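A single chain, nothing else alongside it, follows as structure tokens in the form predicted on its own.
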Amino acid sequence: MADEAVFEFLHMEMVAHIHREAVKDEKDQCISKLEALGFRVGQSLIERFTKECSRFKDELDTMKFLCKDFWGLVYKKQIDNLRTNHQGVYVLQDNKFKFLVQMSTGKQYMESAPKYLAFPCGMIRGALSNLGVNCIVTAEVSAMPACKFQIQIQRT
């Protein structure tokens, strides 16, 4: 319980920080640092999920291995829906994603959404790029706490 409140404030302020340092020109880049940010630890955290697992036999079975045990691990829950249109597009689905439930769910809060969600991206895409997917990861907030993220596997 204490663990999650931890990571949840680090996130928070790791956000505020990023922004707060920024200056007026650089604010586009900071959604970048965070999505970097993500990228490395999620390179990490897979690395050592994974140490004892079997190789998967196919880009589903990461995907389900994503949804199930990745985010289990960091989230302490699974993702909500998991949908594919079998062409390289994934789409997962949490329903009260941790970092966005603290906030209200007015539409006035929408807008700073994908500060919040530029890290947990970057996380996705690193795990992945160390299982060997080479994808783009997108968020999107239709409604507060929900949040989707997409991701396009690039095929080379």
Given for the second form:
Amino acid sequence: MADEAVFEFLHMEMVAHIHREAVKDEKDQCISKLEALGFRVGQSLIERFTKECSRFKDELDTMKFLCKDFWGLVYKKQIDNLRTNHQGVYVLQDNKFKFLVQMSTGKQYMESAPKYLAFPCGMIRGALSNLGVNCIVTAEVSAMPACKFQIQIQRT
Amino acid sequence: MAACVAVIAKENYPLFIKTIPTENELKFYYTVHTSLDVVEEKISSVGKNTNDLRELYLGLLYPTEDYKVYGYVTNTRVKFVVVVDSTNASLRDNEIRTMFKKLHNAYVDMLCNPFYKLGDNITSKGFENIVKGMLQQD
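Okay, that is the form predicted on its own; can I get the form predicted together with the partner chain now?
First the chain shown before, then all remaining chains and molecules of the complex.
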């Protein structure tokens, strides 16, 4: 259990630090900075995780890997629900998201929750971009600690 | 022992090429370049047995009169190409596989270096040393 706590604390401090150090007119760049951090981490992580896997057959295969193996290795659990409209939009639902579990349930901290989802969004985007899938990832919290990640694949 | 080792990025430009010191190194560069077509053909052949598609190791790409070319593609579409001397008949498939495994491990380790930006040319001394260990000793 100890090794998971280390990353959780580091992430909390990272979010707090970036928001603390931001100059008044750069406040809105905090989320992008965190997302960019997550992007680079996601790229390296996916390279390490897919080292032993066989090749992915198609996009759905890639998303399933993301939901099961990637999520399992990073957050020690799997995604609870994966939905798709088969037109490039995937919704990943996690009912007990790692970084939100420590915050109290209820409406009090809902506004600050998105700050803690920026890094995971970036990680998903980085992981997918290294696998050759360009996408936009957004997250929303309807009820703590559950959250939904929406992945929109950009087809060129 | 290989004659030439190359790492090619997802967008098909070379990240790293190292050859044994000969007079005509360009011919290795050409060989690696032409092998890219064969690699593309192998990964996109949908009609084949699904079993082949699942492996990362591509095997012998094509033999020329002096050399044999082997390929390996990762899930992130990074390609490793190894050219070995045909006269070195003692090299078996298993040894080539272990060579690719070592290369893949070295590449992953290098990618996790925060100072390395994805897509840049590989300048890591550690990676180069691993490759030097694989090249033919004269």
